[in-house]
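Below, in structure tokens: the form predicted on its own, a single chain.
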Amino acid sequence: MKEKKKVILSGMRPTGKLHIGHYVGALENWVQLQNEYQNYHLIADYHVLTTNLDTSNIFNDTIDMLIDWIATGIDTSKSPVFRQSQIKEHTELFLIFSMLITKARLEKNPALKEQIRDLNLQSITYGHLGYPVLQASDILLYKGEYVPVGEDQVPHIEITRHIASLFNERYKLENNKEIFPIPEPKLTKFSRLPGLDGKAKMSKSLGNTILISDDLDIIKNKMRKAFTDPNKLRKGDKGNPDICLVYTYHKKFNATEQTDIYNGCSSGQLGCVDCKMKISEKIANFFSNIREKRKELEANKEKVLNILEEGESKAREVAQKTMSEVREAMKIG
């Protein structure tokens, strides 16, 4: 008999098309982990209105990330995608969630106080207060195992663990049965790639990033402003590596060479621009073929939408299934 498959569930914001922060932190963990793991891949647009109320552009972001998680290698057909609020059973199971867990353990989240703190927020909504509780439902509706994640986002997991415990604590099916697995945080293994003006992780709205459907000249556009060593103000100087974010992405993009690079810099050799451009290079071959797979999907958007409705329809009864089981343990349905 087949071994049942884990589960992960993992998803994000729909913020329109990524960068390539995106696909180091999350896309390339994702590709790697749907042939061993069962994944659902949500596209968080209730998290959107936690720190941004303007859905205007929402449904275009929607498919401009969904496009980017074609290219990159998600495979639909093992791995359904789908928006949260086209699974009614998110909200409810939420709803549910919200009366376990008491509001002194959400202040203390550090990752709240991380946003409240980037943002610069003078206060914040209950719904933003409850981000946590609603990922929890967004996990557990599909019985998550696993979530990839940064070290940053194991606090939201923590209150994820917490709230299945309490739920299962507190209510069984007839045959003493827990509904909820306890999830653990599977960490990425390069969950961040700084942003171009040398800041914690790229980030849109502070614009610092490079997009994957970006080309060459426009990486090297953007590359041509990317913080250094300031101690290296001119090629002879020698550099160091270790603080330069350029060498960073080189670790990640351009590993082969790597050593001769930090030689270089190091010795004075190679120059800052000479080391940019050959950088921009190096990401504008990595995603060249995600490039011309993006290009394709969008000029078939029908072909995404409908890619899209399958999700839905999988994840949802997935969905309906769990909360018929947390009525009957509540023995409110």
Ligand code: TRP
Contents of the next structure:
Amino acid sequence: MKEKKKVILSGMRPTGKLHIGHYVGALENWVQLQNEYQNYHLIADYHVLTTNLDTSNIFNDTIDMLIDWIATGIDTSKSPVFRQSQIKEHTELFLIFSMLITKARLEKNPALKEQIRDLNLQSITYGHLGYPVLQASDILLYKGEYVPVGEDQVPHIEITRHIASLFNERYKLENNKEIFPIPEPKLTKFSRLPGLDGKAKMSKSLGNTILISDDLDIIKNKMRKAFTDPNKLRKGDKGNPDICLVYTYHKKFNATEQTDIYNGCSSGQLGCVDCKMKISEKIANFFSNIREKRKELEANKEKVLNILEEGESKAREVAQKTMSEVREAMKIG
Ligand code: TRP
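Please supply the coordinates for the form predicted in complex with tryptophan (TRP), as a counterpart to the form predicted on its own shown previously.
Every chain and every other molecule in the complex is listed next, the one we just looked at coming first.
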């Protein structure tokens, strides 16, 4: 008998058009994993509300992000794509899980503390404190065994593991069968790309991104302003590629010429402008097929909406099955 594929649940907040850091840190990995695993791709639209109550862009941002997912090669016939908000079982399981985990455990979450600090929040809502519980329901409704995440999301997976064991210990099916797996994080190898301003992370809110959809001219313009070794002022000056973010991009998108770039920069023969123009071309080429595909999809929104609808109906079926097991085990069926 063919062995059942292990389940991966990957999720992202809908932040609109994705940047190349998303590609390197997540999408590339998702595409590679889709044959070996059963993948579910969740659009965490309710999670947006934790930090932004203005809902006017959520739908458009969802579609823009979804177009990037599909254009990158997510095979939606195998791996359903769906919005958290359209499958009511997420909120149902979230409520039950909320009864199991203590407030103190949620307050200890280091990822939350970081958000409070970074966003300079004076107070947080009940829902914001509980968002890892919603994330646990996202993962466990599909019995996700692995969750591809960056380092910063690991505390959330720990909360999911905690909730899954609390539930399993207390409620079992008739045959003593436990309902939920204890999921593990699956860390991405090359998990982040630095931003154009030299900050460690590319991020929409920092305005330091190159988008997957950017064409050569846009990339060149953005790259001109990219931060490089401050001691290399002109061609001829010796640079230090190890502290240059442009060199990091070469490592990822121009691996074959990486050594030449390194030597050229350190000897002074290669100037920053030439180096930047070269990597701009490499990046634009790397994403050219994806850009074409995304243009086609943009011109055919109906197709994108159909894919989403199909994904949501597949996901709903799985979610309903899990919820009926939960109700059975809890005897609230
Ligand atoms: N919490 C994630 C974020 O803030 C998004 C997310 C929601 C998620 N549900 C998920 C990620 C499930 C992985 C699995 O970006």
